[in-house]
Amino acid sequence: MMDTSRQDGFGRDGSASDDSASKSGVRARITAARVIVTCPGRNFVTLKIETDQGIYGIGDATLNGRELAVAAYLEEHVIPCLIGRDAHQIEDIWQFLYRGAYWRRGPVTMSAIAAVDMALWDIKGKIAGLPVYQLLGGACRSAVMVYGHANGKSIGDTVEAALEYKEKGYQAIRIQCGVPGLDATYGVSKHKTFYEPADSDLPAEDVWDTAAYMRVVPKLFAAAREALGEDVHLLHDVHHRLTPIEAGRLGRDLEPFRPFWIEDATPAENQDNFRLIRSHTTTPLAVGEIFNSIWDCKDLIQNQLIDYIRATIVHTGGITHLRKVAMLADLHNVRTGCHGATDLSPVTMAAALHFDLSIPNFGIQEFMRHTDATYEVFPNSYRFESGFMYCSEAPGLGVDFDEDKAKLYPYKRAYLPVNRLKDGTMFNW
């Protein structure tokens, strides 16, 4: 079991199995599996892998409002396609369940394929004796630069938290305000440390203003800009809100102070959107945290519609598929900008440090701490310093999962909130 001792009050020391190097080369039979949810704060679902060697790995399938779906195709369809299986074979076993299940692609298939891909990079770097980043290749990095989330209320209050997270050392700060006339604004927490926003039993619906929010942010970011200096990154996320040509106004209206991006600035399903956006504005755009795979943003990337893509190492299949995400983007010059908030757990921040390590065109990483309760059910050794994570040099992914701590916390219902506009019109959350 690892140490838990803070590091910077945002990760936890520790270590892995102490004889693995030496059964390197081993062939690495699938024993058993198990699926646990747990909600030490807010549900997370984790999948176990057990191998004839005594090495188990770790992996997250949590899907934000959906987790039991999750668990039951873990459950039910693959676990049983995995016994008796060789660990080592991670690309093969993606495609078999890939290719194999017929219906493919979709965020619940997606999730449970790369809780299965984390586990098993995870059992490989134990028996190996090395860090998982070391098996794609070593660092093309030293650290990983990340963001922190500042938000309030008001203008005033998001740039008081936003001075606050300068003072911890972050370089690149994400601002969201409150909208005025609204009760409730994507991104602003009610914890100043924490956010969740899957906090209820059936979906709170919240009302949404266009033309409110399109008047308050330039004026955010005038008096971030002011407050902050020139050296700090600024972000923000849309959320979906806009049409193409609204986007295309905010992008043009924040040019003057020099955003890192703004992200999700229009629903991706319609790729040509961007286009739109792209020929009204200079702004960086991001874009993917829902996506699932590369069909969904290859011609974004091939089309250089965006700057910065989203995917997420849960979502997208795991290691595996996202650095062949990252491959097609670096050919076009576009970054990775991983999505990292408190619905992946630690065990997705721990392959992302690993992936995002290992990739030539990485660009920054999305970071929000957990609860201690949450770190306390997965030990783990990655920690923040001075506007940058370090990932564990532990073999493996570097983190652990305390079955006994998880069974304090019982799954939880709880749903992310929806959207209408004051008319009453279902809108994008």
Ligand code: CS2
Second form
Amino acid sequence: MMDTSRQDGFGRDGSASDDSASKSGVRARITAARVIVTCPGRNFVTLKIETDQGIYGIGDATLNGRELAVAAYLEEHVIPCLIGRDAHQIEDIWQFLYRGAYWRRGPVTMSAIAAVDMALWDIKGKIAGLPVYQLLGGACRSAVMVYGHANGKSIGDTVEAALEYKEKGYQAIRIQCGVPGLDATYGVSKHKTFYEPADSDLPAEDVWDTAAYMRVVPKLFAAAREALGEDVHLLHDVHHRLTPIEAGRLGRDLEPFRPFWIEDATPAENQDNFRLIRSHTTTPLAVGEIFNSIWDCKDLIQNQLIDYIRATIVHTGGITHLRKVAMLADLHNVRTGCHGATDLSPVTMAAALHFDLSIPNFGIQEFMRHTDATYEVFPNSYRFESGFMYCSEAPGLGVDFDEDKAKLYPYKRAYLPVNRLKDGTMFNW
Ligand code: CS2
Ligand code: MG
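Return the structure block for the form predicted together with ligand CS2; the form predicted alone was the one displayed.
To see the whole picture, the full complex is given below, headed by that same chain.
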């Protein structure tokens, strides 16, 4: 079989015309690529792709709790196939890595493909001298509305945190509070500004109590709506913990407080689950942060079983594939609401802002501020102002990677917690 890895992917050899194309930047041969794992407060996996144009691109390959699986997939099974290819052929390389894997889809494969895709869009923008959103069709809006994360052990603490977010200019705030009787629960941080649930060398075991949770959330919304008024968008993450009928019940209980959405109301492997929820409540539904391809959400979108798709660039095959998800969603009144937790690196946040700016059916972008150490490793030029994010106008993604700083923070294994019910039954975290 012809070895196209050292050619431009279409079987052409390195003929004279290719040399002039290379000189003009019309071709950008991939000469090297490497994976760097660093831990400035939490682990991140970054792919750096270099070209014969002296231009490199970076991509995020972070998969919380499974970082080294993606790093190995890239090093062993992707990078060898990239060398010699033309970095401009983003779609063709995407198709090669997706169809050529044989074992398609899955979070490890799609995060690896996503990292390559982000790096190639970064390279293309740098060569074109344009920010990536301009390559995606230009801006559909002037800025990207984001939501912050107010949380606290008690309802009072959470409302106080939400008022601080309102003070900072946030127009959308996610509210998560502790559940009476439980020591820990999703979304309630151990320290004020940062939330990182993957904080132990082996999975911590949390306990879950659905009934107690279902009692406290409507009280949380009542207190938050009372304190914050009607204008602020209030969001909540159920985090895969209810059955469909319980989710229908919660959605109905929250209707008087008009949530912007409830997220991951029930595990979404069975997309039909959302028919039941939909039949009981008009509370908007968001799902998808753990999805990794269009096939995970095609039925949810086509049957309008959800209102927001949360799939994100780093876990759903990159900008190239997520655009296709957004286009399908646009046909069915579904808007985007990309995941943006701290376990997605600033490279994903930068790429997400270009994506968010360029699509017609943008809904909202999650924004969890990274640590200062993380921003030292990933210098970037996106910015937050009064509830909105502004993406970089620099060529490419507008984020860089400081390899010297990255060396200061060696990988440290960290797992997300697991959940058990009070009787010990394994449950969803
Ligand atoms: C959460 C995440 O941000 C969210 O909506 O679901 O914090 C999620 O728990 C983490 O990304 C898991 O790594
Ligand atoms: Mg979530």
